[in-house]
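Shown next as structure tokens: one chain only, the form predicted on its own.
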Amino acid sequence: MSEQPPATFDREATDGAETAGSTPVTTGATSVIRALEGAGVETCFGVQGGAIMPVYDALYDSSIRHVTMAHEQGAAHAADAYGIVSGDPGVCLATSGPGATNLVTGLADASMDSDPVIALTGQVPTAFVGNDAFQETDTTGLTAPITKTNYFATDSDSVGDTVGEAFAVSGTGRPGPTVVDLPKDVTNGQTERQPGAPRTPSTYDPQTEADEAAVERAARTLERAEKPVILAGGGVIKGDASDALRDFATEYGIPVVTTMPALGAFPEDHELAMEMAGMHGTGYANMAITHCDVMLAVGCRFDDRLTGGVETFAPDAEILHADIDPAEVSKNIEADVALIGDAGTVLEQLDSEMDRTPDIPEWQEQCQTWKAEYPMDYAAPEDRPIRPEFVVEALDEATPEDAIVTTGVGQHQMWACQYWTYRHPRTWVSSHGLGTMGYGLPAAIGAKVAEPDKQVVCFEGDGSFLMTCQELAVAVRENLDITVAVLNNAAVGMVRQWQDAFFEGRHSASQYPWVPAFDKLAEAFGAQGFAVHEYDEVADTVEAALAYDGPSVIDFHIDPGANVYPMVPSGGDNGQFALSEDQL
């Protein structure tokens, strides 16, 4: 946290400065606004209130758009998708106490999948700070362990410094969301002082080129490896490197594994994609990972949803790291060889470095063997309630290559990974790490106003549908054509699944059969509503959905004791995979 101006604030060198909007800057507020326009933003999220009041007043006279949402929580969460899609960093406001608190949720997220996030929270006067004033909570403090960095603005010349700092640092280097905590008084206060360009404190310098010694230490062992693989991880997609991974892996025939956050990072159709791996991966991608010999991990930091049993990860596999952020080299996994970069840039250094190919037919024919022998099918008897998988696939073939998929968290977001074919990066938006239920419908929202010419699918669950549902709202006001498919199963599916598993089915609230039709819900909210029982019906509906012109909600009837198979139980060897319950 820094309660001083930028490192890089230099009054001589910024006064004067073109001005990125047409009114000229008189307070602290306008230095914020022309501070998002001189760092390109054109979209932001919010909610209005008593202590950002002056922001934005100052907001009413910009270019950029702001998307009012239902809830805090939907601003930090379609900002997080805009800047997944994007690629920029998304902007969420707020105001001071409950406003602040509400975005803690989605910072977290933002945080734990490294997520280019910047949050501007209103703040009481300075002169009231600590006194316990109406709406006054310490949000700096609540938000310091779940941002890459926050702010405390104290003055009203540096401000504007101060919010292009923060949205710099939330781009570069390894992603994540920054904070500015804007007190009244300073954003109030008068000040004729244009911002200078948003960058970064001098002190911040992250490493994009690896060691060359040990770019050379990788090659040789890649080289000569019998069974490599490539485990891609979200930082290939956030590092724009998917290309770059796409050409080395063809180049020299290695199969590619992804982690959930990186689905679209590599086609998922290529012959030599493993797709998903973890606790509800692939069965062949698990046996890749389980098998190898040499594993090039790049932009990954192996959670236990992906590793299972660290003793049991890759155990004979000696593992290649690259990350821009030394941190996560050999937190979890230890790493046989460091590679501190840039995904893409580490990549074509590995590239130039390679004198040959390694020569692995019997390897390659292996991992494909893997494929036939532990297909992605299921059973659909049609005197069962529909499948999920079923839906998932009918939305896949309906839209095009390129549409956006946003989840919530439980069975559907598993689903959603599981039977979509993902061929483009920053085309897959869910929650990875903190696995926040009721992420998919806001994050739509970002994700349509980010791309508004691209097709937007939401998965929900009934009860993760529930927690955020009030952001239809915004989707209606702001005639956004997404398509949200709840995947109801009257129940906490996950959970449910876990209960049948590991607590001899005592389903303690986990049951939801007092759900709302949601087909009804959604007209309610001025969206159009469906709802489907039959298979039969999917292939119309799916089709009217997706042909109007606005939100629209499919409430999709599923069989409810539909589970996510393949399944690694927690802690557990990611070779030895259940495909049903009785082999957990």
Given for the second form:
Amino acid sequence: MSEQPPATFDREATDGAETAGSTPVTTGATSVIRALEGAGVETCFGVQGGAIMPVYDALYDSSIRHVTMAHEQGAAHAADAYGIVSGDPGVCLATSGPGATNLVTGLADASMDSDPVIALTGQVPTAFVGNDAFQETDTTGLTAPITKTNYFATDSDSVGDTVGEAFAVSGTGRPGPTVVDLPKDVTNGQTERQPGAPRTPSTYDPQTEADEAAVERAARTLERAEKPVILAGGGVIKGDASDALRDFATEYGIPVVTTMPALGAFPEDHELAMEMAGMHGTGYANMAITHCDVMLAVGCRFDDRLTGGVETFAPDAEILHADIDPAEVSKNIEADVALIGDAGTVLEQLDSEMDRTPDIPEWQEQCQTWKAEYPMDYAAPEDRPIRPEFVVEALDEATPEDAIVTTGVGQHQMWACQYWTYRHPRTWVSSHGLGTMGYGLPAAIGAKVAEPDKQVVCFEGDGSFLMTCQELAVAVRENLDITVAVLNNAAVGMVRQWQDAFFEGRHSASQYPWVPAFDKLAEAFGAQGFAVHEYDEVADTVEAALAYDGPSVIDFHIDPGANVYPMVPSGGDNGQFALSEDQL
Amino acid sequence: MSEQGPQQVNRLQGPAPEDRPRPSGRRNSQGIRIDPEVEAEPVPRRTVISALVENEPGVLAKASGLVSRRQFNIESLTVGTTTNPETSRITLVIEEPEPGIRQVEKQLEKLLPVISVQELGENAIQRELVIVKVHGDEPDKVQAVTEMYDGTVLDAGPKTISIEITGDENKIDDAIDAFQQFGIRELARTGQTAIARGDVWTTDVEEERYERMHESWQTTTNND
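Swap state to the form predicted together with the partner chain from the form predicted on its own:
Complete assembly follows, chain above in first position.
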């Protein structure tokens, strides 16, 4: 097949747009950096290495801040979190071979969660490609299934435009990760060509406004609904549609359930908030989605952790599905009305099409009854080990309401979902679709770099924290004021919970007979460490850790018997959630 | 925060699952709401999908990788350039229930180098090529069968005869059956390629692209 036609080139857009201190374009690598500057990139995360050295050399003269991470996976997660919190694509860099493969987990994570990430990977010189050269891997081949698109840069003249295109594609429409693989001869090669402004290719044209006829059908359906529910997904946050969602729900009095990525999309202290649904969602959220007759799903993809078994998911509901990605509509749950478009735009279209408010006082009352029937509560007697829920609530109370929460993956993540009150979009940063243990700390680094003035709290489990705790070195080096709360139950707790429920309590490889003293581990890295065993130490320690100007780690020795409830078993019926182990 | 009290630890309050009301409806495994009056499961359908794609490196790998990782039930996939050297046409024959067919289309459209995707109707022109290599013991009979299927002998030696047959899938299957009597040593099939019949463009954008290419071709010739 023929070579890629030269990308269109917008010279005007870059004239006079040079960043202070930038040097003229002389090589492919300087063009790459100029493209990043032109796209407004202020920070990137990465790890040096042989094949990416020309790019780092060009970065030396740039005003772009580079945060050196301990591991490339950390760089990808930090860039991912930066993208979630700031709304602009996060950038990560890695060298060829092991550098690129270490990024793979982070890119897969970003792909599952539709997070905007640009990865620039070094590659062996073009002449060596395919020869199994030192530190060579087929990066575009490896990352094709886990990126929105990827590029193999072919020449020094066009490489800047390719990076710009990767940037534009990543951040527009349904966001997602993109990769540009940069052979060393391309970045080292001579060019004087200024990259144009970032632009998407002509074949890429996401539809932002939903079809009018569909909007009309959806509005008529909502108007006559008796038990309507809005299911808000992560797309509400990505599309900056939280205000539109709040206005719409309040205007028509429709209860709002969120998916996990949508925590913060709708204020959880709002009367209409039913909070998170799904496997570990609240009882009332799961009752609401199971019994509704019309579901307006906005920016969600009906993941199996949300739906449980599709046969029993909202079985009486007509589904009105708004999403910017047509492929998500009727993929897992058949939509009765497809509203292809941007979340905010579709909500505004619907609002102007609605002629009346649905008459649903009984349903609203029913939702409040469920809230009273299935409260999220726990007992916390003094004489037992600390309940993890208590720790989450203690940190929530001690921090401002716009504090950012990041988490790893496991039981601690679910407690952080359930017992923290999310009121604002872009304050919840977690690994949803891929479920990447170890996501929390590098994500906290990315979040803090994006929002240095906000409090950042990272919840980790002992198992999850051990997967990326080396990134503490970065938090210390960059003096990032983040607080890590390790909910330490000396186990991979979620696995152990499943073993209790489904494997007759056979704890194969899930109990950790020994875990490090995380307070001492923190101190070895140069961070502040704390250990907490008793209830009466919690408040003071939280205060001290938050007051410490720099990274701190609190090792909370929590009740090892604590499990996460409510719970819908995998593939189960959301309305049949278990409130305790004996209901499974 | 929760009050410290005599509640049982690890147990949330509320009616047990069996004490809760249940909705009456049901969906099938595709997530489609089932009308209990007419329980009908979708049946797989065999169809041809045509995708016009940019001719850039890796586009075929992207398309075939997509098909395999999403577990679409694919019968054949062919690819070749079009009138415009910058584009190729990928033809997929798939067998899927209705939602699966729509998913194949939508997922293909998500690939950036893909310009347009269209499912072809039943009357699309479909052709496949096969080369059959049979044992050469009975050349006269081989010749007769070849003529019956409008085939062409590509190579005839003392031990083997190779024949080319072109046609729709049924014809190819029948021809292969007919050649079995001589003993088929090897065969190679291309898979179906297809194009819309009559004055219909195969995918949405092709007319516009054709006009544009035609215009620029005329401009170039006039300048000469």
